[in-house]
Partner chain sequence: MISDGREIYHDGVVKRLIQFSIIWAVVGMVVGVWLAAQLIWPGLDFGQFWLTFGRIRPLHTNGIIFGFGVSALMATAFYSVQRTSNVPLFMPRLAWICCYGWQVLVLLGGISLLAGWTSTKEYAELEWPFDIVITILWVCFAVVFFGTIATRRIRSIYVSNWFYGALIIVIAMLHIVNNLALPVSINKSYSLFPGAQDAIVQWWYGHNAVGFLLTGGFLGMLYYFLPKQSGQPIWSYRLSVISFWAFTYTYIWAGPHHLHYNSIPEWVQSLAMVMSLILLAPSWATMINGIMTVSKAWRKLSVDPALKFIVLALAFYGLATFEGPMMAIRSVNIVSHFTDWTIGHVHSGALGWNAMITYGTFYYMVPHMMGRELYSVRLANIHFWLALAGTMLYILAMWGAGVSQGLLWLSIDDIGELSYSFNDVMAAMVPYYALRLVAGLIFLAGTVLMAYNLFRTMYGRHTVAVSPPLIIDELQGTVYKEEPREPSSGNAQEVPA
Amino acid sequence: MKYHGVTLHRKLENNIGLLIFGILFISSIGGLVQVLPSIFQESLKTATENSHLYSAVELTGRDVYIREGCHVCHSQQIRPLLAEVERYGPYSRADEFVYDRPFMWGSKRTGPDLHRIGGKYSDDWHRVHLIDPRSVINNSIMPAYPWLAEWEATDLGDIQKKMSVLRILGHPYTDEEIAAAPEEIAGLSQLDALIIYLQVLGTGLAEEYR
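Put the chain from that sequence into structure form on its own, the form predicted on its own.
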């Protein structure tokens, strides 16, 4: 006696085409479950008092953060669990990420979550830590980034063009802010810009949620 489920499973195993289709079909369902909520969730599109519009310097620092792969080891998403809140601070709210393109949520924590890192340490601490992590934390496995202190922030590309494109996507930059952008980042190193970006992370949360 053959069970229908067993017969169907054998057909899938013996037919490469059907097996590939089944894998892709199941995988697409999993992908849609993750993607669709972020498309239709209104709180990810509507700016509130918790939403922080990045300045030209902060955008530049964020580009450094992405280029150097900081998001691979550090998440920016504190979940609403007691252990998370006790360690990192108030849990992350969706409207805090309205102006994040791309999102830096992440899921891997080789290092700690950085969503509430802003203001926790001084600029000097961040500077020393990024240039030589072991001089601050003895057993740190974080790589050093000394070259960032030598590279100019202006090397990251046309900041005005970037802000103009983001304005098309809904970021409310004014003509004055875009025009002043090159002057804001002039004379800064990429390390300076990265520190300024880190110092603003998670600082815009409304007082009632802190």
The other form holds:
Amino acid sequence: MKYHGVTLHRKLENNIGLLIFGILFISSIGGLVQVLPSIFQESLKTATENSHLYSAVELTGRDVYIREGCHVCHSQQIRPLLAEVERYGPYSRADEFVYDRPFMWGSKRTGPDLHRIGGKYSDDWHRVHLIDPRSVINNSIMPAYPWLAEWEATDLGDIQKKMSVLRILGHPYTDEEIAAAPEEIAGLSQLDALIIYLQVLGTGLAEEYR
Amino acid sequence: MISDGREIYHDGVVKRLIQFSIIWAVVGMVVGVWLAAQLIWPGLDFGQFWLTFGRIRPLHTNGIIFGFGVSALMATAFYSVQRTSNVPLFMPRLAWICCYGWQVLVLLGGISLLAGWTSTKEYAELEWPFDIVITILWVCFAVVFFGTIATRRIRSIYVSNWFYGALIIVIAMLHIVNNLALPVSINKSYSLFPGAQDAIVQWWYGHNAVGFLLTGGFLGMLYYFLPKQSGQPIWSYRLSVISFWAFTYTYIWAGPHHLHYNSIPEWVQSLAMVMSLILLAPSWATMINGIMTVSKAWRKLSVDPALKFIVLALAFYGLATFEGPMMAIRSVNIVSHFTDWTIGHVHSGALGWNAMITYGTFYYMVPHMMGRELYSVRLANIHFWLALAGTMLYILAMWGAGVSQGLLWLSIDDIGELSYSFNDVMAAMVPYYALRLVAGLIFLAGTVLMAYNLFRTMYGRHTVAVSPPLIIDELQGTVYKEEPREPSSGNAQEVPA
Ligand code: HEM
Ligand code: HEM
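Instead of the form predicted on its own shown above, give the structure for the form predicted together with the partner chain, please.
Let's see the whole complex now, leading with the same chain.
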């Protein structure tokens, strides 16, 4: 046994092709056994009553959220822990995220979790807070985003193309929805779109899980 | 390169990469300090959209990891692969393309992050056009590196090269899979994976970017420069073999410890937790191997700043790889996840391990390559103490902040209500964040000292010409304890006279 081990390794050490192959082989096992099955696991990608398909405006708001990097300070993932459920609401479920590309769970809570922020405050509260957080919470360390109120939602890229691309990925947008999209976002500021997105967050969860 | 009919190692590209790496270190840390300050004075974005925290945080991580880290890894890989293969770089032009191409990528990539182009996936934020360029440059890196090994004039491949090799191969695999997306426009794409699956794939990438870049690649540095600088062979070559394969196999499984109690299957989390605990073994085996290697050179340690940095880096490597598995335990992670504890862990690895070992190797390489003494050993010693103080203060501040956040957020009073509002806890962070800012400034000051010191050492000189030894010389012998096993007489004959 020992002898075999030693000679095998001598071979690897002396042959760069074998060494490359060895590294590739050994390092892919974990991914194949652990990650690949998750990619085929239907329950992680199948829409249910809890899944909410973003409208054109919500999708635009989400892209504002992404562009501004809100996710570096805010998570969107409520863990099934007593204190957490009490603070933020019912814990997050995998089927609520099947239309999230990319996922927005985050890794750091410099600010509070936002997964169930929808409906917690009025639109006006958000408007004031986003334009100047310190006018609401006097020691807040959140950045102010006054320019969002001036920027047009239509400047954020071709919404129809976005929806078509998402449709290829399996988001069930109808032709009518895609056709109507530009009109829906016309005239809105990026702040409006962002607030509409925030207000829908976490509201898709079915009654029985609340 | 041939001069007087003799081959010469290509060290010009190494020198240039070191210079870029130092510049990115300073830039990245200035941004880090700025971030730290913004968390105390949010007005420091001056009302400019491109200076807000959400945009410059990824600039910090990408600038440091890809600018400072990868440039340093390329520099040290190119330096050591020639000397452990006894042959100049394969396709040196391509190495230069790699060097400059990478700098342009980091520069433009950084600007694109400020412009708000982001895929949001941590450490893979750059959008798809950059991802394609990264892939191409990475292939160039691979060609130069593996080409040099393939044309080597020493029979066996030295252990540092396996780690650099694993860095190149595994990062390529992770990068390609994690960035699979359908483009909408030049600056926007949608991930191929939805929600929970996207999270699993991202942290398979994210954790192993830490594993094979910030850990594996830098272990390559360790295995070459520690024996070189201490003048001692690796304590146990066999242990290095075993820990290499254990490390390569185990790391890949650990990613989902970033998603404990999140909406992903429980078996995936538990498996990741077990594998993270197992990871302690190869990590500490490596650390012990390193410490035992210097144990015969303690005297040198007290006078040699390069060696001091490398050994201190090993100690922080031990700390980070002990803390990591502890945080991967689900019940501990309940407290640490989402808090500044993670940030403290990150920087004990990032400052204590990655930055320190890089500083140590730079202090070794630059005088060797320039053929002159370090400009000032005194400054290097001051840098050492600044780096140590900055790192310790950073970690302590973040432990304080993180553990309090974790416990206060979870705290529930007698009647079952939350004891503290979010804003109470936020307000309590100010002193910790202030300490962290001071820590960052101290660390940055040290880095600036090094930049000055090394640029003075390099100033006005070309790299000295070094040829591959005709026979394996004594120094090479110190790198190899057991290898080459039949001491090189066979190989030596192949070397053209
Ligand atoms: C045995 C080794 C290690 C293990 C098991 C480990 C484990 C962990 C765990 C459990 C987390 C927290 C995840 C969370 O709750 O979100 C974490 C975060 C992190 N660790 Fe480690 N760690 C190890 C070594 C290192 C080293 C050496 C570095 C070097 C820099 C490092 C860099 C990071 C980074 C950058 C993060 C933050 C990821 C993020 O949330 O953005 N780790 N690690
Ligand atoms: C002067 C030194 C540095 C300072 C002051 C600094 C400061 C910071 C700050 C303030 C953050 C954001 C934390 C938050 O969101 O709460 C951060 C994140 C981060 N830094 Fe640094 N940093 C420094 C050096 C470094 C170095 C040398 C590295 C890597 C080698 C590094 C890697 C990271 C990473 C990976 C993160 C993201 C952590 C996560 O997402 O969990 N930093 N840093």
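Residue numbers count along the first chain shown, from 1. Treat the numbers as computed from the prediction; the structure is a model and nothing was measured. In this text, the rigid core denotes the largest set of C-alpha atoms whose superposition between the two forms falls within 1.5 Å.
Asker: Would Gly30 and Thr48 land in one rigid part between the two forms?
Answerer: Taking the motion between the two forms as two rigid parts, Thr48 does not share its part with Gly30.
Asker: Rounded to the nearest whole degree, what rotation separates the positions of the smaller rigid part between the two forms?
Answerer: Expressed in whole degrees, the smaller part rotates by 22 degrees between the two forms.
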